[in-house]
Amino acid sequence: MPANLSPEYKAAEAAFRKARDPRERLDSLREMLRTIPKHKGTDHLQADIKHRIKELSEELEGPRKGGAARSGPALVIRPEGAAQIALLGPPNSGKSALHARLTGSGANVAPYPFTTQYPEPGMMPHEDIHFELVDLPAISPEHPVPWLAGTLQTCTPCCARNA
Ligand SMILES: Nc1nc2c(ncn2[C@@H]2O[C@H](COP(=O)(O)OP(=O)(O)OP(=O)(O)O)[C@@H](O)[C@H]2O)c(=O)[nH]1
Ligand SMILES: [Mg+2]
């Protein structure tokens, strides 16, 4: 977390964490951008907030008028490679950071929960084969993702256990 975040910014971020309604989330993000201290140490965070404002605004606008309806982000990922592996876990637990590290994806990593909104595939090389790693939104009782079970249908059944 960058230093010198103002109380106003912290309040806006707290509101963002609590908000479940997309419009409330957008308002909180705008407030975060307005109140974040503008200096080098917050460059990444500012860019991330701007990116999320853009994504959420587009999501709220819905399909663009005058053209073909947007199909939206893919909720089911076509399996590639030796196996398709899902990254599942609670909010803010480092799923996207792991995905980015193992696959080189540009998965969004941020110091607050519910950053990942849609499945993101990436290929992870291992010796002479590739596994497909799918980054997913967090699993949490207060923010269920209705389509998640459908996304998992294409994943290879496996579980981690101690040797
Ligand atoms: N100390 C430490 N921090 C980590 C590690 N992995 C991730 N983080 C930090 O934890 C925060 C959350 O990381 P994300 O990768 O966005 O977590 P996530 O599980 O994808 O979060 P959601 O998409 O919101 O579910 C970020 O601030 C990361 O920098 C780790 O191995 N060690
Ligand atoms: Mg994530």
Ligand SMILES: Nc1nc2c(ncn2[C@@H]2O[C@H](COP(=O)(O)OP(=O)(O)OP(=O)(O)O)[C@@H](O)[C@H]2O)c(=O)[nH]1
Second form
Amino acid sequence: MPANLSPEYKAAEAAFRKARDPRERLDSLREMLRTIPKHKGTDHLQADIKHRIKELSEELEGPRKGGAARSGPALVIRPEGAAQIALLGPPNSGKSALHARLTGSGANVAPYPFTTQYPEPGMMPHEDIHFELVDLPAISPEHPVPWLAGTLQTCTPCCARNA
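I have the form predicted in complex with this ligand already, so could you send the form predicted alone?
Just this one chain is shown here; partners and other molecules are left out.
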């Protein structure tokens, strides 16, 4: 069945096709829905526009809360290379500076404690072998990190002390 779309609808559709910003696309979709003729020939088109508006609105709102969507950075780093080595220690002990120097990752290094908030992976080459070096947040009684034990499960066990 012919839709007999109006010039206003066609202009809104052209604006939708040209728009790259999600907000502009949403505004164009709403204008398309407002100007579309309401009759039996446009039922499917109206339903499609409403569905697109819903999807775009949800996308702009951000991730959903609950079990299906995760928010925040990954707290467990999948091992890569010959071994995964974690840098673990007290605040301002030079973990991030060492990580940045050995891996070239550009990890945040600052003169104040608790700069590193989440695991920061990087690859450290040694001869023809690559090791994954993971910079972790500082361990301190004042600043507990509950997920740290889960992150350490994938690391290669070893021990290094300050001399």
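Since we're looking at a predicted model, the values are computed, not measured. So that the term is clear: the rigid core is the largest set of C-alpha atoms that superpose within 1.5 Å between two forms. Numbering follows the first chain given and starts at 1.
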Exercise. Comparing between these two forms on the rigid core: C-alpha of Ser28 shifted by 2 Å or more?
Worked result: yes
Exercise. Does Arg52 show a Cα shift reaching 2 Å between these two forms after rigid-core superposition?
Worked result: yes
For this session: Please say whether, between these two forms, the C-alpha of His143 moves by 2 Å or more once the core is aligned.
Result: no
